[in-house]
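One chain follows as structure tokens, the form predicted alone.
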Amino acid sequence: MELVKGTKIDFMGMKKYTFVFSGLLLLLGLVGTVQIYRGQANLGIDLAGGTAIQMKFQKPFSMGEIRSILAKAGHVGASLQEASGENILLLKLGALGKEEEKMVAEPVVSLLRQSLPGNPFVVESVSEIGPAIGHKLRRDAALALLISALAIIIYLAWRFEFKFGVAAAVATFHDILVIVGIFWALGIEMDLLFITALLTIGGYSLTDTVVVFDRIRENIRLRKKKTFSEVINQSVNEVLSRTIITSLTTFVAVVALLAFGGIVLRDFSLALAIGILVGTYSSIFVASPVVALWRGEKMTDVKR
């Protein structure tokens, strides 16, 4: 099955525009990363510490009333999310210091039961993480991303050559930074599911990049073009249909998850949806042009 066939798009001719576009996105991502390090981003309790309680009420409830009850008890910064039509409340309380190291889920649940006697509820899940554990998880997540980058470089250096490995790592981290920047700019919460989404997108983007690199290697050996940029254009056009079909089918599945996955998976699905779009873009407009800039236009062979 081919959606497009025989295209002759000059992707390399657009690189000066796409590099500027990517540079702006990367700048946003770097600002977001610095803000995360400074604790100025919307981090979930997994990474910042705190308490999350999911409750299912028997009747519809008032978000304003619950917020008022919590505020009177000192929980002014509580985050409330409602699953529309299901009477489900997701309540999050951030850890603000050593005083918050103690468990607060039980007192908060008791407070709501006493304050809302006419609307009983069941507690579906509780998560309580101290600030120290949140800091450790944040550090471990950054370490996991760095290790994955090294693994990418080693794998592609072994399969192709070192410059291809570095270019693929650049494209992968481009995707990760872009998603971080978008989430930070929109104030969307970042938690461990978000980190999982970043690693998933890293793998997806890498797979797409390897497909393009494989075709470039084959076309270099065929010697049908005179310059490396011409080979890149030919290779990307040849795999363009496959890239579109793969991205489209994956994107549709993620959109379904976004629509029907509930509030717990909503941000995770959104990160995947953005990541698929960015990953597809970077495999065409970032990875190969970086190799061309570094390698030059000389048609030297890539190892088998």
Contents of the next structure:
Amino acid sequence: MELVKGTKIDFMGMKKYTFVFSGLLLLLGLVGTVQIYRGQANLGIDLAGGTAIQMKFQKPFSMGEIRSILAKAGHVGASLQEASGENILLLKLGALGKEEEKMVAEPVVSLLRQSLPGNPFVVESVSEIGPAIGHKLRRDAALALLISALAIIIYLAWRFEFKFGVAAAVATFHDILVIVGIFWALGIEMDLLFITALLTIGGYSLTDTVVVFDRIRENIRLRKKKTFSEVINQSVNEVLSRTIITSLTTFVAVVALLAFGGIVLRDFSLALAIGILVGTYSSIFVASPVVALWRGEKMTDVKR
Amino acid sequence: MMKSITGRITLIAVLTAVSVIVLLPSLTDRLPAGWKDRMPKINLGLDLQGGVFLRLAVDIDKAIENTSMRYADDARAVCRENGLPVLAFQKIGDGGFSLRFPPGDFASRAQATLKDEFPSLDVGPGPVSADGATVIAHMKPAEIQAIRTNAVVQGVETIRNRIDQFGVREPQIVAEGDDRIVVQLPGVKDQQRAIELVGKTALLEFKLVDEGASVEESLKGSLPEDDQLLYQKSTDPQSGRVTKTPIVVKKRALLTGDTIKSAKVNFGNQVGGAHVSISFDSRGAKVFDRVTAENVKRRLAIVLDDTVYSAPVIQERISGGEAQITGNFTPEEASDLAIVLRAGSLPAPVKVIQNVSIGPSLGQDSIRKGVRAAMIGALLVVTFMAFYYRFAGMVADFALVFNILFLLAGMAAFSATLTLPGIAGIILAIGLAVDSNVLIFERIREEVRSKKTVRAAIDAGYDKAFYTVVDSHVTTLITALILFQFGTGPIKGFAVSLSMGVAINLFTALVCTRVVFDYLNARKPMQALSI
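Alt. form predicted together with the partner chain, vs. the form predicted alone above:
Up next: the whole complex, starting with the chain shown before.
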């Protein structure tokens, strides 16, 4: 059985459309990044600081009642989320402005216990993070991203050539920015797991890019009479079946995670699922065209 | 690459045997004790088994200030003993203080005396005016540096002692950076109690109650210079209501908790309810003896972390070196108090800046869902491979089983911690393992299409895919290792399983599947390959 066989798609010819498409996505990503930087994004409490409490009640509860109990105690900006049918309440409180590093979970839990004597609950999880820690984690994550990019450029520059390394990094950053933009636009909460997902997507997209680059390098040596763009087209077509099958299997595994992994892993697997699609797209439509633009149509060998 | 087929098969067999031996203790308890105890185990992360994660900030400035205030107290006492009247005393930031003396040669004499008595202080002259002169003292930089390092190291030690006595299995208490302590308590059920136990400074002091001072005046803010206003907390055992009574005590502690030899919980009829009996070491007993002898009929406040627990009247001189702390404790409170007193006080106050507590039921729920998702994901992928690549796909699936076995055994061998994101990392590693096979198989198909013999096609396929497989794995490994280096919590767990998975993939992808094809080809060259 074969899904794709002997395709001759002119990927490089679609350059002008895909660059516009990527440009728009990148714009969205940049806006999202700026908004995160300005604190205008839906950051999880592990990045922004704050408190999250998950409680399991014995009986159904009223969100309105809990909201008013909290409001009376001064917790106005509380975000409430319920897991349907399970009597589970996820309560989130942002960092308390000036009262830095102050822990509020204990008082809030005892307040609810006292205010709802008829409906006892178990505290399933508490997580409280001071704003300073959130700041540190954010910085660490950004640092990890930068160092990864640098290490990969160095590795690919050594394995291929410098322009290939930079192009791969461009494609990787493209993917990461696009996911940030999409998540920001959808208002999905971004937390530490989301950053993990971003880095994973980076690694995945890079694998895809490397496979294509590898084939380009091989084909340059084999057929010297073509233009660089023709070689790219040929190479992408040759590895197309591999690209599709791998994306498909990984996608299937991630969708299983999305469907059965529970609430904790939901946003994480969603990011991975979108990331696989974007990563596959970028290895075809971003990485190689960038090399072609920069390198021109010269057919000099790439070292092995 | 190894050429001999038997060599490769032996290697795989040995690795499999070792993996099973290493992995079994993590999966079942029904094994001989010698085997179970000698083998490392996969740890379950807090998100999978429940427990508490705390990040504490050590208030080092406070530790420096505390030490400098102790020096100031001692310095004043030394001056008085030498007939040098101290008119006023003032705190100076960063571990210093100044003392003011009346006009005359008092200040210069004090300077000389203090220099002799306190080699760890820099003593120098301060401003002089018509009504007197001051002496300024600062702790030497080396002393401040020692406090800085000790505050965290001793803090870790003290918390570890407390947790050991509290009875948590496999706690992890480590210093982080210059002023942080990370505490992980897997499997703790009474989480709030554990957090309080860790966070208590547990500075126990005995201070005289100042009967001469008026509580009303003090509440308004006019407090005698040597006094301080504290509150006595008492909980009504029936209603659980907490009442706070203000009480004025002398600032100077007559005795502190560092002289405690032991502390234990008692239930006595005399005092009623649970109380904590403490006994002092010989030095503490001597001081306690003197203090009680000098202050009979006066009230002595027992102060823990600036809260008065009880303030009994000293009926008579107490010479046995024993004392009791009462205060309407529940048995748990009394036992926790005994623990913190035995383990000693923290050198500096700590503040909880990050608290992640996960209940045991949620952990179990997560592990069930995570494992189920992983199995469904793997099953779907395995089915697809067998369907799409026929026989070759089944060979890849067989390699995948080894892959997962080696990965789990590797995690056990390194006592790695399995977290929920870690399970996600395993799923992703499976995806990568399949990718390697896809790369190789697609190459073999190309070679078959160009009318090569099966054997030549397989060889060429593996050879041509080799660099691609290596490159794609190395790039992923780079990101995984960087994640491991810079990540914390969930990121680290994910990086552990991903980087191990990638390393093992390289082996299984290039060796395990190929040996099957080579073995089949060795006897009689294959005429056709189902791929």
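We call the rigid core the largest set of C-alpha positions that still match within 1.5 Å between the two forms. Residue numbers count along the first chain shown, from 1. Bear in mind that the values here come from a model prediction, so they are computed numbers and not experimental data.
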State yes or no: after fitting on the rigid core, is the Cα displacement of residue 231 between these two forms at least 2 Å? no
After the core is matched up, is the C-alpha of residue 55 off by 2 Å or more between these two forms? yes
